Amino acid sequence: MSITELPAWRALAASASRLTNSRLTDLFDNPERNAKLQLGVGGLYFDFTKQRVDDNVVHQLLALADDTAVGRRAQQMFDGEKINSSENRAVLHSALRGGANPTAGVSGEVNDVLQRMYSIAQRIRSGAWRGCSGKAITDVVHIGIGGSHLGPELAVTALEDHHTTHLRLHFLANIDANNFRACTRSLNPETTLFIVASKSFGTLETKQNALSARSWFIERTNAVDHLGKHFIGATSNVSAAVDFGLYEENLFPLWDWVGGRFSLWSAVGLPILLALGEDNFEEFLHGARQIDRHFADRSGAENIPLLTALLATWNYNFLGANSLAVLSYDQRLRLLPDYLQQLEMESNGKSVTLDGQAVDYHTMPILWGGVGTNGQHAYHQLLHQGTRAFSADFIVVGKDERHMQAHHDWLLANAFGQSQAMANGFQAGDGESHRNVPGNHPSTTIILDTLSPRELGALLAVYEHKVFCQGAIWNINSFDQWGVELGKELAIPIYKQLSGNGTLPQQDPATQRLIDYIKIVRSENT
């Protein structure tokens, strides 16, 4: 039975006619409806009041959750269940912090890499990991991709604060030679530390860049004996990163039960460490950890990760909310929204059920975003007065954490009013209808008490468990990525006929004529 069958969506779809007229005003006069949606939780303050919501609707959403069995579905990804069907792997990303159910069987292998990375981090940090000509290591690269690049990058810059190393961090990600060059720019060889992380050691853009890293290293040290103190891997195909080049010891297990975008808390996560240092790194696990406890303890509406998933999907397949704007307004969080993108549209932008049928309603809408308050002289434009609808999160962090009050005023004070403007609206005067502005939009506000390793853990916990209950209510696999893999299958034939290497059947005509336009182009330019 397609879930749109279910009493509770029945229920929901009638009381989204039954709200079409209503205001988002209207419902702020109910005190104990807004008491009700105001919860806190490891450092974090979620202000889901001006969601379009009333009691009766947030009763509906729970019922919802309890006829897709969210809370089941929780406690079979806790104890090590297969829940990623059609990879047959279980999901126990929350075992890399030490909350899944310890009978899942993982926590001591889990606890044995952790030291081996402690160690090694130490030594990298304290300057005893040399380099080949002896000297110390001042500037670590980290390849990898998608989860394992956006994660890492996030949480290095959100907590620049915190570092507490001599150590410079870069993200090597595109395939674009342009990032290359300009990652290695200013590089020295002999004192650079390249981190591989690619749970296949084949993934396209790590391997390439990889390979580039490896002849760069080379074609300045002539040192490809000492190749293996410049790189260290994170990766499941132990073979094949040996076979490059590393050193086994140096090389750190990817699980096949943790997705690349879950996957920050394991060694691919080896950045952050090497950044913050052990205490820090506890600190920002032990942040995650107390989220997973309060979604594996707390039920109903105070459960802040299923609430925050209930009032999501409110929006998406009953309010026909088409997009979800990520608004941060603190500059360290400028890389939330990227992260996001892929750990919530990679997840759920499904459109078959966990049974293989084709599903009959909306799954999840376009994600995106941007820092504040650049974003009010951008696209806010098109959120206050344009015609789609949309919901909103606003990121702020409650202290002033450079001591720079007339600042933070100003950016809290922006924040709260660009969501009081989406909520409330504008009304003009007769004849100047062009400054209306309709409002009416849900939107939540998270506060982070400060912007530390604890508050951030736990932020980007909550959101991975919004992630799969949505995918629970909705009955489909969050945890694989097929389409992903389409195009990289399709670009082996492309790259072949751009190269030369070999004859290749012809493409489609509209394909085809792009890759004559680029032959054409690079002949003229010989």
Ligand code: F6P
Contents of the next structure:
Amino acid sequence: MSITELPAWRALAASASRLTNSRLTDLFDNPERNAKLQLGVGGLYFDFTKQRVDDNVVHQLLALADDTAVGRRAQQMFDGEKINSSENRAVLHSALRGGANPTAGVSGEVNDVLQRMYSIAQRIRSGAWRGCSGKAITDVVHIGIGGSHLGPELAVTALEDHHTTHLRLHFLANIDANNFRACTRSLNPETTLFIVASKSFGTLETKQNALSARSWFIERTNAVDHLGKHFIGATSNVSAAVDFGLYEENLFPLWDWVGGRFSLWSAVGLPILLALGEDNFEEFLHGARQIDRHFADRSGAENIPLLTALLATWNYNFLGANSLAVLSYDQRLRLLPDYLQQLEMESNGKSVTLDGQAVDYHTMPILWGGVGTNGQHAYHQLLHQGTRAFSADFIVVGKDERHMQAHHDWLLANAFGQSQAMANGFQAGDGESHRNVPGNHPSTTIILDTLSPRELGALLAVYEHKVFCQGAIWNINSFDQWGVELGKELAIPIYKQLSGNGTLPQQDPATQRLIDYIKIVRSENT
Ligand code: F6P
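Please supply the corresponding structure for the form predicted together with the ligand (the preceding block corresponds to the form predicted alone).
First the chain shown before, then all remaining chains and molecules of the complex.
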């Protein structure tokens, strides 16, 4: 049976018709409603009052969570059942931070790896780890892509105030040689350490970048016997990493029950540990653990990840929002939209149910975003006067951590003013329709008390559990990503044609013309 036939779904559809002409501003006029829609946990404050819901809709959404067994499915996840059915894997990333998985039986091995991570990080950070010429490490290049990149770079960037190291951290993800060049241009190979992070150790970009890094290192040092002092790795495919040339003693295992986009809490997060040090990294894990417990223990109406997911479902499936704008009003969180794009869209951009049936409802819409206030001078025009429905998450930090109060006051004033404009809109006088702002767009404002490891860990874990809840409601597998495979396969024969290896079947006419055009351009340039 499709979820659209559930009583709660039907009730919500009726409510959506009932609320078609309702204004957010009218809904605000209810202190009891508003009190229930403002919740806090772990240094985070969630203001859901600007969502287009009344009490009735919230009850129906909670009924939808019951009808779709979100709670039972969450328990299955925490217990280590193989809920990633297409890959026959458990989903236990919360065990990496000692979350809500007492029965899953993995805490021993998690702790062993964590202690090894702490030990190597201590040696690298203190200068005890020496490179090929006996010098201490000054620069660390993390090679990885997707889930093996976005989380670590976000956390390292966002938590710059909490770095406790002289090490400079760099990230190399794209296969584009311009990325390789920009990353390595100013590095000294004798004092550079590469971390190759790839769960599968089969990812094209990471393997190519690691190969080029190895050549770059050997060409400049001639120290082929000292590769182990400059390359370490995190992978669940140890044999492929060893075949590639990494030393087994320099490898940190990943488990198949950690999905790539949930792996920043594991050895993939080594750059975070190197930047922050052990105590801050513990705080980061602690923040996420608090959310695991909150998510496992709190009843529906007080459960922040669940409410976040339910309100998103209301927006996407019933109010017609076809994008989610993540608006970070904090420069340090500029990479948050990129990270969430993978987390939410790779997880829930699916169109078949767990039983293999085509869905007859929408799943994850486009998630995009950027930093405020910059976006106000770019795409906010469309948000305020465009024709499409959307919802927005505003993320702000409460404390003025730079001690530049005018900047901070203006930043927050703009964030709150923008959510106000999206909610309330503006009606200009006669003959001035070009100034009208329709408003009535739903948004959530999330305030982090400070931007510390603990709050960041908590924020990311809220979004992780939101993703889980949405997948459960939509009855899809949030933990696989088969859609990315086709493009990878198609690139192989095209690569062979471009590199001129062998005789290959022609591509479709459109693609063949692109390849032929490149060959002409290249021949003209040489
Ligand atoms: O291609 C998508 C993907 O598989 C992501 O899910 C993953 O995070 C990324 O590639 C990198 O994969 P790996 O860690 O195996 O290199």
